[in-house]
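Next comes just one chain, in structure tokens: the form predicted alone.
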Amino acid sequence: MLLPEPSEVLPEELAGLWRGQFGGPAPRPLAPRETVEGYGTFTFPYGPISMGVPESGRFDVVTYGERILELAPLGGYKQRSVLAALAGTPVEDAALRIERIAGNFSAAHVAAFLAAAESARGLRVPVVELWTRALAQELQRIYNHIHVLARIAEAASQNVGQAQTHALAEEILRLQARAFGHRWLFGALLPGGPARNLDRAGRHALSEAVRTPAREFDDLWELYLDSRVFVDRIQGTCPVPREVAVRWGAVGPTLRACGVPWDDRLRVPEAPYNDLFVALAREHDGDALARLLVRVQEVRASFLLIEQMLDRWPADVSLSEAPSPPVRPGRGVGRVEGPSGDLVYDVSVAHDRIVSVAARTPSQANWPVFAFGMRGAVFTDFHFAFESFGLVFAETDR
């Protein structure tokens, strides 16, 4: 059976046909698309493909053979309506669902959500909680960047390097479990969550433990750089000019790989980042190699940040300064620098229960940039390009 082709605005008759035959909402475009016509051109539907934690999606590739003329990412295959279902729930219960929107980004999502809810309620929290959130985010940033490297290695058939890199990512997950009681950090930043191991002895043990993967990562990256095949395969792949990145609102490593020095930890610093040295990673070529180089620099920077945090951990139980001022009474905004970029939550609260939640995620911001960068590429570049952006459908099908 042939599936109906959704256009940028799916005609109602096709949307109805989709719902009748397959159930649920019709696929929806995640980036603007242009009409491409010409002799021999056709649309090749790639997917829907299932990717586990990142969830499922599809790509419509307009081509006349090997070269991609237009690429349209399509989401909506697993529309979960997580945010819409939060109305009326207590803030802490809502946070448990928020962190599961994209499990590999759980710390960033729950930290941004809690910051917005605290702003809405004018709630001050213990300083040590802000440091704890930052520690979890930096560990998760390391995991995600190493995971991206492993996925790119897989695309380049670097089988030994891929296995070693996945093993290193597993070490980070085990460190997260040791420090926070859960390898994906679920519940770790919430009251009543898994037991943390962050007392003096636990912090010392973590400080000692992170040194091994830090050394292993440096050694592993040197091996990748020695592979000319690996470097050649991603250098020049899916380039994004600086002006395009700025125009389309790119965020995170995608933006910094184009030479734009924006990182929320530096531009809008909050505790503990306003008291720590944060090394800014930046490249200028805007291609897959540049995006990966930014991630490599950020892995090293995060290891350094973790060392600083554990060495300067706050000893008292004082409360933080007042949270960011609310947009209006009962409504607050929180933002963090997630592994893939700037993550923003807009939360309205009444009587400690959720009224509404909205979010702008890094994947949401970067889908159009990825689609633009793929214009003119060959299809064999797809895997390298896609992985270099760190995109997940779960952040848009929420």
Contents of the next structure:
Amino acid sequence: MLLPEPSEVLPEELAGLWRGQFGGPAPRPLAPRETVEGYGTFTFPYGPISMGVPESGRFDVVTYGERILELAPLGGYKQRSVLAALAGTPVEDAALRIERIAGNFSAAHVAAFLAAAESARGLRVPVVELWTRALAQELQRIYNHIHVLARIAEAASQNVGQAQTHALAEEILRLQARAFGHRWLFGALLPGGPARNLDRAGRHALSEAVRTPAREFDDLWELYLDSRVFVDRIQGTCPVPREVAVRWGAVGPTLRACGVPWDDRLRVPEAPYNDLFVALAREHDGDALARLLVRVQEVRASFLLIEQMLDRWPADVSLSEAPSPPVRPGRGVGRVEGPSGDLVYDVSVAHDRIVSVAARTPSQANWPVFAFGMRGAVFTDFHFAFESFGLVFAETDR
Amino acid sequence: MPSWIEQAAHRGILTSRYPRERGSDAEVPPTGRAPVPSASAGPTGAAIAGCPVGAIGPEGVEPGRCIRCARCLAHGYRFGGPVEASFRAPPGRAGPEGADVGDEPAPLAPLGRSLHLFLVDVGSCNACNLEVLALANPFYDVSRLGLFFTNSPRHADVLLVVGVPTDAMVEPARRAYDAMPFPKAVVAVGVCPCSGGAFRGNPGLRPSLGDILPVDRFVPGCPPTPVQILDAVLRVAGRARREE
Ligand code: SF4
Ligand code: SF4
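Return one more block: the form predicted in complex with the partner chain, after the form predicted alone shown previously.
Then the entire complex follows, led off by the chain already shown.
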């Protein structure tokens, strides 16, 4: 299957926006601009360096004082030209660079990239490799969702809550390090990743070890729900109407929080998800609270998925059963549900070397709806809104 | 009804005893150490050819270029370098145990004990940013050591720089540095600012942070563990030994 050119399937404005997100020097717009004018309005640039958003990127805030009339996210400051520089590298070396596009989404990026490269080369992958990738992705989804909760609690000055939640996120990083040899899963998903520790004993240890954070997460969330201040602060913040989310191609928890039942793990049943129970998380209000509720449901669903996976791990199949790669050039598409949404890679390979790589990342798709939701918000909404989308500048500045 | 206090008390003390004690295995996973050849390592030719970033030379592993991909483990190497390895100069080829952790000047020693840290991202993948921020979580809790994150470079003593310097970030990073009061120190966090790491040689990138700012310590690792970053900060403050 090949990806159609964006202009063939998308409204021209969206195709144009996506092209503009990557061309040209910094600062470049990540969301459509609407010219707002009026008595006393001015543009306040926030960034590219600010501790409020730990990454480098800029926001131009059009305002007359308190209310944000328009917010324009601007990227390109961290442009590392990763994808462009991949041409000619072997697939395994390319994967090491792909996972470093966005370190906290590394498992999703590498799984989508490898799926695309394998389909381009006509390779069949041992089932146990697919399960390993899925296990890593579910762990990383839990980490990212918990991290979002911790950041929102931080913005809401829930001091005990944010400390406890950041501690829980650290526990997940340590689980990842124990199972895969690396806190951010770098290098662990490549075939035969040598630091990986997923033999029978390692899996048993992991299934024991995930019980504690699963229980702690439930306890923490109960306490958050008891805090009226916390819930009130994010309810109604940065709402995204369903039509806007669909029109601008929003993905992931952002889309599901608007009531759209779309999760890539349920789209085409592929191993291992065809053998497991995958719960669909969905909310209807489209605000920061709804996005957080979707994430909370997904943390629970992912803990359940991990439990199921470790329970019925497939028998090991040696790598030699995979057919040797064909020499013919090919092109393939890989698609996974990353922590922040649907992630697509389109890879062309010839003689086991990369010809070209293109990607559609969740952050890229969600910037426009974030900017839309911020219209009419007040300054203090910014951090709650920004964190609730799980946006990463590194995913567009690649 | 359960309360936050009960919940926190129930979990007990999580905080690391570093630097009073060494980093535990949970704090420093295998990839938190640089690879070194083990006794059984064969000829280095295969390892040199297999390293995706050219970090292995005839004299050993260059930690400032190694992205900890674990590929050389198949050629008899093992992750065994010192945890606290960080460098004054952009790391060159190091000996078998990989580091120059000797006595060195501590630019912030006159400030005594408490320091304020400011994070600048000049082109990272976000993992280094999160590892730096992890220093504030209860497991590392750097405020117990008098270290605090600040929101403005004007209040900062230490600039923690993550990522490989892009052309667009050279000017903002210099301005953040200029805004800091004296005495000040710069710590380059991760293999990206040391040498470009996995992105070395891509268009629009500077080879090393040392080309744009005066760097006091380079911390290798991709990303370095929080314990490594903490050690480098204590070193520029002249406190790394005092805690023992
Ligand atoms: S771990 Fe990877 S990058 Fe580091 S020296 Fe070994 S092969 Fe090279
Ligand atoms: S050193 Fe590694 S983890 Fe840190 S920003 Fe660079 S690629 Fe990411």
